[in-house]
Amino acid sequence: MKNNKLITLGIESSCDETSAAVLLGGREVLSDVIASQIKVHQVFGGVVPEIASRHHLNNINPVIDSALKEAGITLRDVDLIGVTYGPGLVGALLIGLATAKSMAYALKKPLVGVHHIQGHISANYIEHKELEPPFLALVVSGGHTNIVNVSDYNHFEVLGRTRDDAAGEAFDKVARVLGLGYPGGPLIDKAAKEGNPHAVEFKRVFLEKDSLDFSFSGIKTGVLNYLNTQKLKGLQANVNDTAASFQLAVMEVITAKTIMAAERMNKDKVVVAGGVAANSLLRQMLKEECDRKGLALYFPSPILCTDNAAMIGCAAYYKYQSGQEDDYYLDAYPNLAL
């Protein structure tokens, strides 16, 4: 085991958040600075890759400076640099990667590339200091919906994945057709609290028997067809009811498959990560089911559900502790598999 009091600088730029964080010993966050681009992309109803890259370029150095200042250290105090190298938007990834590589080279410090999904899972180590593998992880975000068997800090087996839209992507698209805006996840969650979740019975898609994969394109189409049918009838669809009904249908499938996977893999701990992990209904339904089945359930706080560099620094720390280190040929992989 290497030095467990390493100071890690984490850098994250995979989508529309530019973030830098400083961690001590992998789990103690000294700073976590996030420059969000949500307002920039709201007018377009989603992230525009070219615009995201330009804002990363403008934000990356000030964000790193702020993280170092907040942590009360200088670059010379950093022992290790961790950076997201995939998956994500290739232009966005390259900004963070180029910055991390140049710093590692100039400072002669170790460089560790981090898979974005491993970072999301690692957010729970920061939130729950007692948490250790093995466990089952559910990763739900704008780009991913995966059920993962985590056997140790650096070994993952994907048991189920989305075959089309990720859950967060479906939320964004449905929010758009409902006129709620962007980002869709929190807006649908808010609208659903004022609606009847049984007003419209959208089809739950479970795929083949015993499959742990997901498919959300059908329910997205179902919402669109329902809205069009109501319009043809001269009726105005209730936005809150539609949002609540859509959300319930999605979360019932996610919850059922997560519990099925935990029982199949004989896991007693379920860890949830990713932007959609902040959804209030998902948290409620999984807690009820895990309590009923006697499973321990772990969620990160909402700020650690979003893209952030603290989770990247944590993942980099555990990779480095196991002897993994990258060279300056480390490249960006927008479709990187876990």
Second form
Amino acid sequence: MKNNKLITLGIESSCDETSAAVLLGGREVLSDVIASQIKVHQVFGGVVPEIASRHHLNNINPVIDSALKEAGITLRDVDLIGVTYGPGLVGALLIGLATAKSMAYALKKPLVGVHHIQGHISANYIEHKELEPPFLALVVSGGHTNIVNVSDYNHFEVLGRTRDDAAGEAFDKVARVLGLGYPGGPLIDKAAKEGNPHAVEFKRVFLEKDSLDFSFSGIKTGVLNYLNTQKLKGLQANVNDTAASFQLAVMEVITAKTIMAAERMNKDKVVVAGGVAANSLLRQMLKEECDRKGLALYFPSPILCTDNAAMIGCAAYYKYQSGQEDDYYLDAYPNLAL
Amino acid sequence: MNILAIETTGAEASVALINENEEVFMEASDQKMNHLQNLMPMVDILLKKRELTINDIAYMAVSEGPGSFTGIRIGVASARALAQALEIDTISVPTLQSFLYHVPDYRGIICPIFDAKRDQVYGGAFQWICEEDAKETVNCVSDRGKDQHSYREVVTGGAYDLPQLLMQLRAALLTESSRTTASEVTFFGDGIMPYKKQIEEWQKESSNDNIRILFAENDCRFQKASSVARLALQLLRDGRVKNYNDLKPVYMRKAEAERRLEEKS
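Having gone through the form predicted on its own, I am curious about the other one (the form predicted together with the partner chain); can you provide its structure?
Every chain and every other molecule in the complex is listed next, the one we just looked at coming first.
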């Protein structure tokens, strides 16, 4: 406790970021240390689970030490430990979980398992101190594409989800075939700035009328087909134009469905989270649409869009405040539902 | 002084306590591959039975590998975090060598083998050293007084194709045939199941007729935290303690993707 506020240690290791953070109360971040493995996985063109797990194990304790040091506290000052318990790579998740459980046991402090998506949504509470539920949330990342009705800090209803690839996954795959490298999100965003988004009309996949679900595997195939057709014609496809056209096709669908969901659920606030929330076109398009419809729009800053432990600590705090706590049998759930 | 030892490298997890009087207490799970869920509750039960708390632990010991990659990581991550939170040091215990403590009075050679998939085993061969043999120590934990246990490494631990491991074992046995008339080797580990036949056939080969082979019974065949704890105490007496950040898993094999990448380049 400090100034009568709980001190929360958050731990995140669901994919390729090892992170630990210290929070004072629910929203004041004293430290948020992230050890990224992007460079490690770049040579493989994507995250390799076994290698990610090995790095998480090497990184986790020094990352926790740094987070404590930066926050100016020791482990004994911690009142609550929050940790991601799913969804994610099971081998990666269990490093954070084994660590959090052991520490909670040794320190005799409460343990709270956090759903990764709830964490992403909570990143907005850190960024926008005045933000409170209810609102409509769009969570877009390398592993997730969800439209969520957030009625309370701990009550979620998934209104729409991807039926195949996550948005960020489609970005990674298209970046690979365009020869842009890994990770795809920021690379396509950058290339698209130099390209004509109307150069190629990729099919916008809206699925059934009124559906809030997504499908991105088709557009990935569309890009591949386009590149092959150009090749057969003896033409070199323009990478920037292709990236810009692909990006526009994806973001048009995401924006339209998000606005549709907000109107359907009668929400006046739209909250965006996840790695793809850092995409500049998505930000711009949602801003324009929300302004037009009179909806308030919330984004976390780019660093809070990536996987980080501050958002996990924040979510753990609100779960704990509502009386939720886990025991030492807490397990990892790679396909955990929200 | 208590050491808490964690063993999660095999199918069944266990935890054990050892004190300076070499009294050992163990708690084991019979659930297969459910280490993440069961480990801390098991530690809690073990401590409560002895009327101890986690704050009575002076050192964290862990079975470092080889074995299941995931299992190793659960053990090492837990040991590191407990040590970090309790501000104590750790002891890294070689999993293969810990099998010596399954049979502390055995004079033969022990050969633990774990199924490593891809037609390989993680294995090694070790033997307790009798006092009179102590001068010929090849590789021993301790060279202190004769009350100390010491062992020699007959075949270094590693990932092997089984024939390669058996060849090294035979070579080691031949060089010492002058000293021992007949050699006895007892196999341990989950590698017995898939490789028992192959080992028995190897024994029948003409050059191996003075090698006697045995397979450990089921109740003594697999990894046990009690043996990890006993070896940990020995390592502690030899001053082999580490900061939690230096406690590292011993996989004995690269990640598959890494291996393939190296093959390509």
